[in-house]
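Just one chain is shown here, as structure tokens, and it is the form predicted on its own.
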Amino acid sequence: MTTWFGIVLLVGLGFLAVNATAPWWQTASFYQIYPRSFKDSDGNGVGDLNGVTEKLEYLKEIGVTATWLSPFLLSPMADFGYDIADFKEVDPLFGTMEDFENMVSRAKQLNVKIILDFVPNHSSDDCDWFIRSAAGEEKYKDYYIWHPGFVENGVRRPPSNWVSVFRGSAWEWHEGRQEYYLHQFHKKQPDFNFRNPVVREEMNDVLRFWLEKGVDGFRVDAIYHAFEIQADGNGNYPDEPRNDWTNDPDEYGYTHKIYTVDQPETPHLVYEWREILDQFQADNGGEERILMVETWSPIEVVMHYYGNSTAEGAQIPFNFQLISNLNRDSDAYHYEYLINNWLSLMPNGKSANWVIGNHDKNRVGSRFGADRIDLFNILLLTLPGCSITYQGEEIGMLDGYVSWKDTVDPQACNGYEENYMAMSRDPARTPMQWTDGNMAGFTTGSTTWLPIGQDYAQRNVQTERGAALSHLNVFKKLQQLRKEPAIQQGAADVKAVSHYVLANKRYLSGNYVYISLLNIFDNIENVNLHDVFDGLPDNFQYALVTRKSIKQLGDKVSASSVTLMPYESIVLRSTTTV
């Protein structure tokens, strides 16, 4: 019995006595809507949410418990809704206020959840709040980071050489307040001062707005930006300490990072917020709303977001492991200890959570190769704890072609035509495919805000219904098998099998054993599961086959010899229960 086993044991038998009395999110199934992209209702070429609610019963169709919905507020759209100028008003381009709350209604009724994305970071330079900032009002004057700068030889300069994500200094020069302000995104972007006071209130004030609106809970944006290293005496800030990735001034990876991210206040931002969320249940009753907060942090940082011993923090801080340290040549023990390493260090009593996409990231199947797309949703649908699916994932999505004349995210538009593929998210963001028709069905309009995905013809919605092994089928499959007891409720064991093979069992005591196997690579693999995990039953089934699959379901296998098909990930459940 190995040491990751003994681990992952603890884990589970923690996970399963929790689960007694389990809330919703802990073992749900998470789908992000990138609304833009997602269903245009007008014909504008723009989804929206009379679109999205269109879609709701889509989304109960294919199992999905709640849904993160990106921004939609009121914004000039210099970041796509991620620099917002007023938090409590829905942008005209997707629809108004009776339309969220329409949309609100009719997922109740579906019992599918809301999760509002949350950006607390920055706001708009077109917000309200930042205009009588740099206009000096006593109220506002210190609700974002400002500073003279330096002048030195006649020339005027940035308060350090701090460096924006989308490139350039970090710093903006405001001619009207005369004053730098940061950005640590776009210069349209301009960064909230979070060791003010009003401003937490103003932003714990959003929150309680959109809960009385009717939402499940928030996915926290940027959450690591939140805090800066503190000015000194002088008010002044330290420059962070060059990196030697580039050469290039402007480029983000410029400079190390120890100033600007990742700030020992930040996670306790995050626990005030549980407490609003967890006061208005108490006011309020209903099921626990729910904080999902991302950060690229180090592993060790993001487990103080779960909470301390004194303060509950966030019950889903995003699990980026296998986004961040997977690539096309990992092999099966890299897989392995980027699970079992999440699992042994979060903390006692919470619950693991899988992410592989998303909308800041090239599509799985085109990071990974098309024919590992079942791979990864078996992967994640059939690990402990919960799972977030970005849309079009279900029915394997790539990447779109976006030409340069095309492009328009500002992460890409700000460098150069020579790499702007390697910088831009457009992308991942192509108009959901849902039918073979016209638009691919995205919309009844002739353009669309980026150009539809070039194979809409083979992968979409419509024709993946009526093939039995397609992605969306095996998606749907792998959602009805959450439901199994052994899956829902039970302990785990991830093991490599060999550099090739990944092994997860899932077991619960007077229950079917479920087994996972994924081959991560283009052999053919044959496993004996024996030698994989003790005590197994000598007979199992097939539970889920894919279309690289020469079994069918139901198809009886012995436990001692099981032949995988290259990239063939398959689920197998014992004949007998244990």
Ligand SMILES: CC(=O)N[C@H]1CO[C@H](CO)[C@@H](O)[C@@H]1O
Contents of the next structure:
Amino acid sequence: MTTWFGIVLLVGLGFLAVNATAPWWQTASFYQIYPRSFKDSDGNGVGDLNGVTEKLEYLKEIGVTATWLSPFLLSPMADFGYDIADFKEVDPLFGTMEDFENMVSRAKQLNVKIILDFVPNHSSDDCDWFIRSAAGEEKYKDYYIWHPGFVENGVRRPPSNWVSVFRGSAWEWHEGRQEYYLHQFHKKQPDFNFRNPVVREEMNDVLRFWLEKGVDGFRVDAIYHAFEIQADGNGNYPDEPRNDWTNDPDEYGYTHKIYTVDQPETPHLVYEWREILDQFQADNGGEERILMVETWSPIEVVMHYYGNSTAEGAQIPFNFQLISNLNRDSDAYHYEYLINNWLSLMPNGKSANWVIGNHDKNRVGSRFGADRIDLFNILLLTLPGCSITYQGEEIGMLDGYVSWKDTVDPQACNGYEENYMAMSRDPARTPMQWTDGNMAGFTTGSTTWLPIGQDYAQRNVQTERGAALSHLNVFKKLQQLRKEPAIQQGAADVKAVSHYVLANKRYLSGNYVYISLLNIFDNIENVNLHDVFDGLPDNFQYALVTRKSIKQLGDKVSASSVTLMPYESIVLRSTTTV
Ligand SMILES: *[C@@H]1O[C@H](CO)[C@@H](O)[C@H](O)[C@H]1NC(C)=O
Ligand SMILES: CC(=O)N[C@H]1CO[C@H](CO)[C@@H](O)[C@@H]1O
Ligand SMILES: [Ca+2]
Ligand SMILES: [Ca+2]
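Starting from the form predicted on its own shown above, please give the structure in the form predicted together with the named molecule.
Shown next: the complete complex, the earlier chain at its head.
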């Protein structure tokens, strides 16, 4: 029945799409808020929901359509909220359910969509379900993955060689239950047993709960870890094969992940959740609710999350191709390949999305160099589909310095002082820099959970608002350009002009042609755009310039000879329509 309904709905949407009322998310500009570090409303040094509400107008100012917020649910914070103790309760550190409701209603007034981070793979070990499971209560005993392990020569060892993302065995001995439980992340994050239909229903219920509260969708955390291989007839789990690059059995890379991630069942979970969203919409009306899924899988596997021939999946399976594969030395052909590869592998009728940062990755300006901050914002916001920006990237925030003493990320704290900087996710999580005043305007208090970035006096929202061609003003200008029909709905043609320069042409019949040009390296380049694009008009003008430019907005230029300064990225617009 649902399938027939799905088909009818699909046909309906397809029809609407050609009438240029595409669903809101398709070309949306998404913004990830990491609530701990966004805005502190009560001076305790930790960001909160009232802080987000206070800053929703800022999201409007910078042209954001929707925000997905990292978790703010009840949690002992072993993994800063990714260890949830109650999936239907706001953590007091972030506020109350009423604060949440206020945030949602203010967001609706401003027409900013709210996307909740849904963390299905695990709960906290403080979660009531886990406590009951550990106690062997009949209803809950198979909510998680338990195994007694093996005893050899009087010594007990874990059920398999599986390793946790945060180092050490993925199995933790539980004294009470006298069994091991599986935790792919922190030992305070026990994995759910998704082979248990009751668990699946429990999670479906969590989705319905928040849909009722008015969220516009979910960003699904770490989905590729959801299923592990099914236990064999004896209830045992096979060892994963060894990788040869490390002999340290505690290192995540010790095993080759064939049984703990990307199991074939996993995308079907997402299809099941999509049905819940579609059903909710059918019952309640309103605009389309969406799923965005986080999966660090091979690109062919990621594509399965879009759906199969009979079931819809996530509207937005995160595209981590640029995050995962680009580095400082990547040339324009590499960019071109990664972009076009996604576009060509994407199933028919689906839309693209582009991600370059999040709270787990070093800041763009630290990863690729501060000279390339505008370059990545221009790339993300002019490619076809939706863009996903991590908070602070619009002002070009850099990694904050966090000493070993101040480090709080479990991924770093579970390791060693010698290399904690390479492991720590804290530098990308330092508080948002709002002003050049006390504590960067993040808090009225005198301490913050992570130190404020040292460059806040120059790099902050207030200062950048008033500075011509600041990163913030470039970002805002890009959002205006995104409203142009050629960029909203037009076709895209992404080509490397040389090793050094990438060009992205956006065009739509009856409209101006837009071309973004990125000079990725430190040389002056001169390019002839007719070399890569056929039938291009010759006369263009500058529609967006940055501090690297010597040209001004509106200056004329011939497509046959565009000169780019070192690291300069620009957007050109044809002077005639096509
Ligand atoms: C697509 O997924 C649905 C839902 O999980 C499943 O019932 C169906 O068999 C799948 N279709 C194909 C062609 O694999
Ligand atoms: C980018 C992202 O959301 N990463 C999270 C993935 O899931 C683990 C466990 O829930 C978190 O620790 C990461 O922060
Ligand atoms: Ca606070
Ligand atoms: Ca799992």
